[in-house]
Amino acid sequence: MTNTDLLLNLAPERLVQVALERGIDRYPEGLTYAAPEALGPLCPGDRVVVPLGRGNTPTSGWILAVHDGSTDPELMSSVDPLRVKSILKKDGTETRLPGQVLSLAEWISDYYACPIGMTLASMLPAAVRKGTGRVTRRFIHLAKDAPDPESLPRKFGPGRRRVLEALHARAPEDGPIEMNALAEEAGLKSKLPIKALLEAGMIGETTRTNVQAAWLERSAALATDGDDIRPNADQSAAIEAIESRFEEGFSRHLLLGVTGSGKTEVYIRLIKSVIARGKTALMLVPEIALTPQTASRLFNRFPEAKIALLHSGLTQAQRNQQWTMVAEGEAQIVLGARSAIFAPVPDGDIGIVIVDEEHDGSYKQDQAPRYHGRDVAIRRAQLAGCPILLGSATPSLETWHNTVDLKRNTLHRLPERAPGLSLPNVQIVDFAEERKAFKDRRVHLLGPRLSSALKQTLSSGSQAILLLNRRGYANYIACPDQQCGWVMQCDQCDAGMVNHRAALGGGGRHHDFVRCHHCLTEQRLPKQCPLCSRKITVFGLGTQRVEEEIRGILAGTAVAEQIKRVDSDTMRGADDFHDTLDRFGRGEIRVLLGTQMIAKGLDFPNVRLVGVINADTALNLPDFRATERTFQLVSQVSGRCGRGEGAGLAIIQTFQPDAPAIRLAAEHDFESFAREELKERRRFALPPIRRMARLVVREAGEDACLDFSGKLARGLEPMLEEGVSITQPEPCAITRIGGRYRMQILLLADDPRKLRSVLLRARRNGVLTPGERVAVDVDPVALL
């Protein structure tokens, strides 16, 4: 036998082009391994084990491709049989991801720069990884020649002799009976029997394995709304305008609807066409605070409906659960965060895909893959052949470009609130000219107009949201005298510590510390300056601040012991959340105060006041979308209130009454905010005109993080493409986070393709390499 021969009789019959779950970017299409035919049938999507290294450490991939002699004789043919490397196993959970699941993680690799084993990584939740709460039934049946229980000797065992008399008087029907359920209609102690008569081949067995979980209950008690609802004209004109697309396959969709003017009614009408056709509707909410209201109103509109939920509130064994109902076709509707877009829903069965309150951050990915939820929405309606639909009062201005200057998108306007409903009264007060009121020289954080509308709000039996997007209690701390000039910073950080307080037991006592929001060091509340020993300052405004003046306005009264203060500190966890806004529905509490995670989706009709402390948090950040970011929460938590009967009122308190970006906001105008807004953008060539890929430096020395930044520029210069540009390194707005100092490089391009390519030939050529080093963010939200 020649080497020829031999080497043909090595060569595998099947190879595979696995993406591991490692940081390795250089292999975008993956690394090829043998599948023993041993393996059984294995597909793209389907998840292995395989020796990587010398060390041929087991490491789990994801299938790419596969090939045989028929489908791809060529690699077939060059591949040397001796050095390629075996898979070792399927792995032991049975997922499998779609077809169109795995384009998806290929699209956001390429565009996200990142890996794409990690890209698939993420998108498989760990539960469903580690099988949790997944068990292994056995199912037992008659074998083909079982004999007749009548036909059996006298000696033969009367355990077995019962199994077979039971199993014989089962319905054809019925079908394979469970072992446990079998061992008790039998009247047995133990099991021996059965497994005596499997031994024999009497009888076979089957197994089947479900996900076990705690009943995930599907309350409606946030509910406002039933099926006697009739469509207005505008909202009908939309739902019309977006099913006769159906047929088409691909269409995008922008539903610009004034806060209160009845959108949701508009995904509930697509969502029942959609069910209708015997399709799936995927339908996205930017954070978990949106979806107990959301959740309770699909509920109650669809009662016999297999509703998925997938967010980080439930528990692991839930998480599988769901996911698990959804890959295996029986969900009609899925809703959840960010991440449900990776909804392992089967390929064609998807007929909608829904994206609420567009335009929130909460939607963008912080980790690699750094993806934004909305734009790969928009991608995974475009896989799927289906119309994506997005939803907002406030447009992101990278939606509005798509829609107005782009014509990317087609225009649903829902101008007027539902009926019985209107928008509610704005007041804009210069915090400046009311603190003048004050004789004493405490800090007030709560001005005379918001102080006495809050008090006559409560008193006629009315609630009240009040809006401050920064938590704790304080968030100056410094030594009072100027010349010394000590303020206390973080030593990990280049950032202010943060006063907190937490209560001790009873009787108002409680306990300082300063937590820093980045790094989230703790460290107990110094009392005096560490360089002149002066008594130190603490001011400055935080939620828990607001909450202590709020009950010193209400002291006395009953209304009082009703304020709940909503904001990452209290809220633990979803259920958390879902209690409060439940006690807030029923009235139990009647002054919801919190960060910006009450400023949106919230529907309680008994709500006529809302108040925003200080509209000015989020102005003047360095970061060119600060304004945008204002206008979106100001108008965002003003609509909460005026959604029952009567007007509602909502006083806006800031230090730059004038600013077009509030200013807009109170006279609901978003278009004329959005054209300015964007002429500004353009003025400057910043998104959404031009695309942006931040690549931030970080490394533990300063020296160090100049010196690679520097290198890294330099190397991307030769890369770069008409119609892309390169800024020099520069310091981050925030230059040191959890004692890594930190530079950033921009890169601007005029087409999100030359951008895309720029990224690519740096990633292949060793230039540039994601990971804890370098982080790659395409589309950033935020610049700090």
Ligand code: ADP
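Numbering follows the first chain given and starts at 1. Rigid core here is just the name for the largest C-alpha set that superposes within 1.5 Å across the two forms. The model shown is predicted, which means the values in this text are computed figures rather than measured ones. What changes on going to the form predicted together with the ligand:
- With a cut-off of 2 Å and the rigid core superposed, residue 36 has a Cα displacement that reaches or exceeds the cut-off between these two forms.
- Remark: with the core as the superposition reference, the CA shift of residue 151 between these two forms reaches 2 Å or more.
- For residue 142, a C-alpha deviation of 2 angstroms or more is recorded between these two forms after rigid-core alignment.
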Given for the second form:
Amino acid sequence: MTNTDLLLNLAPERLVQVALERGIDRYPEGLTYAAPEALGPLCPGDRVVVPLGRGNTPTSGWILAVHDGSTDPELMSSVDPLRVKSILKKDGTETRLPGQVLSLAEWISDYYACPIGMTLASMLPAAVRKGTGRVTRRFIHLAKDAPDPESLPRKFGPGRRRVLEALHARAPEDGPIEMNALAEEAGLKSKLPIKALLEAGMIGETTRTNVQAAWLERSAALATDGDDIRPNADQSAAIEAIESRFEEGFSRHLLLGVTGSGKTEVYIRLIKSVIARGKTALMLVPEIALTPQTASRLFNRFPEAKIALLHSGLTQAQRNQQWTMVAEGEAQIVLGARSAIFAPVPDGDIGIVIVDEEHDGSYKQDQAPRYHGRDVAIRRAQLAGCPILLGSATPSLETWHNTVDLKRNTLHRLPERAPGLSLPNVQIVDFAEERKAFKDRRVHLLGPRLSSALKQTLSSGSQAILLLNRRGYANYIACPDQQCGWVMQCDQCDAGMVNHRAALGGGGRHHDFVRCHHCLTEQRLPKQCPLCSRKITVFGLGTQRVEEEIRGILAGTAVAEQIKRVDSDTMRGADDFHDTLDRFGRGEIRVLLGTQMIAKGLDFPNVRLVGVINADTALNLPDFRATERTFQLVSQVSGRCGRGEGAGLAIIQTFQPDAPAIRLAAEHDFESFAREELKERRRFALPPIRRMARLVVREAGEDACLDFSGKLARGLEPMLEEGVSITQPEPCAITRIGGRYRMQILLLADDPRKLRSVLLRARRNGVLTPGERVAVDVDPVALL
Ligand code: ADP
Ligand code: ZN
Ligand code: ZN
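Let's see the other form, the form predicted together with the ligand, since the form predicted alone is already up.
And the full complex, kicking off with our chain again.
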């Protein structure tokens, strides 16, 4: 035998590319393993266990591709048969990832610069990967040479005899019988006789492992609409235009509709027609735990449909159940937050992808892979060959640019509120002026106009929503002496500490503490300035302080106890929020006060007043999207009122009454705002005109951070290409978080493909290794 013959004999029968759930940066292609024939058929999307590293640690992963001598002779001959390791086993999961989900993973890994295994791990719920809630059932059949029960010796155990009799009595077409059912049929008290027969080889078994399916309990309690709604002309035009493109495959749409214009009605009608075609609708909403009304409305309007919900409020086992049902092709509607875009709807089944409130920041994941749910949704619709519908009253400038400048999306407008509803009257209040009305020196967060409107709204029986986008009691803790100038900062972060107040029993007693909103460390509130021993003061805004003030304003009235603060400090989970909204819907709560949690998507007809305590909180952030975000927040929260009979009133308090973002939001004029803001972005060559990737270097030492970011920037320079520019490393707006210094490098490109190719080249050359030290954020939405 020649050497070559020997190698050919040893050559693996099949090779597979496997993506491991570890942070190994192997681009989109994964690691190569041999797959012995004995494992049976293998397909991309199957889950397997492979040996990893020197210790051959068994590690789970997903098959990305399968090659054999006929498809890939070159690859087959390029691997060293003596070094390639073999797959250990299939991991027992019967569900396989649909090809389109796998392609999506490869695209994300590539575009967002994240190792493929890490990408897959973050796409799939942990419950699915661990198989939580999975049960293995054993099915028994007679062995080929099983003895005839008649011929058994007299002293053969009676239990075992009855088992064989029961099996013999079954018709062959019934197939194997589940072990518990067999035990019952044979009248056994324990399964020992069955096990004994298995051991003796007289019977055989097969196992089936799966998740016991069950749909979630439905609650339509928060729904306010019914099936009797007749779409108006604008809604009908949008519905028909999108339906007319169903046959065409992939098509892109933007539904621009002011708040309360009935966008949800358009989604519902389109979903109905998708289901009627035997297909599945995939719909994303921002933070579903925060938008329970949407789920209720779907449950209400689709009493017969199979609706799968995928969100963080489910138990592990529930998640796996929902996921499995989707994978089995059972779901007609899949509704969920960001990660629901990875729902394993079988290839060919998706009829439409809908992204509601597409501008919402929660669609962006803030850990690797830092993908944007909306952009992944567009990609998924493209792979699925179906329409994608983005909806918003305040589209992101990315989407708007794609629509009006690049003409990629077909625009459908709903310029008016649904029949019977009118847009709220929005009044801008110059808070600097208002403050002059107060004769005392106390802090006032609600000016005379807002507080009298609040009293009036409540005494007329209506409800109010008040927004302040800042948690806690006060956000400055400082020395009153300007000469001293001490301000309490977090030890670990470049950020001020925030004063929080915790109630102690009843009677208004409380205890003060301070918390860092970045690393979450807490301390006692100091009494004295550590530098000069003066008594410290706290000032600035926080929802707790607003609550205190409103309670003061409403003291003695009938509604004094019907105030509820909603922020991540008071809402422990989805249930708390759901419960609060339930009570608000029933009128038991009259004033909702909170952070942006209450600015999103709520639809309660009795809300007549919306108050924005301070519209400037977002305006002054050092981020080029600050104005865009302010416009969105003011428009969205104003849109929560006037959704029933009678007009709504929104009062916006601000120190910058002339700021265009605030003025245009008050006029409900998205298109003018977007036109002006896009001009600015073009002038400064910022996204969405150019595409951005942000690299954040994080190091425990300041010098190390400087050194490493400088080295990274120098390494990247030769990787650039025409049309791509790079900034010198600079400190991030928040220079330190959790004890680590942060420097950023920005890459800007006139085309996303160039950005992608630069990043890929840098990864392949080992210049850039995304991970703990360097966070890569492609198309970042926040620059702090
Ligand atoms: P959006 O999602 O655009 O904010 P919604 O879908 O929540 O708007 O609609 C606002 C309200 O108007 C809902 O209570 C809805 O039931 C109602 N509505 C929507 N379309 C119509 C219609 N054609 N006729 C009557 N009421 C409608
Ligand atoms: Zn901190
Ligand atoms: Zn001091």
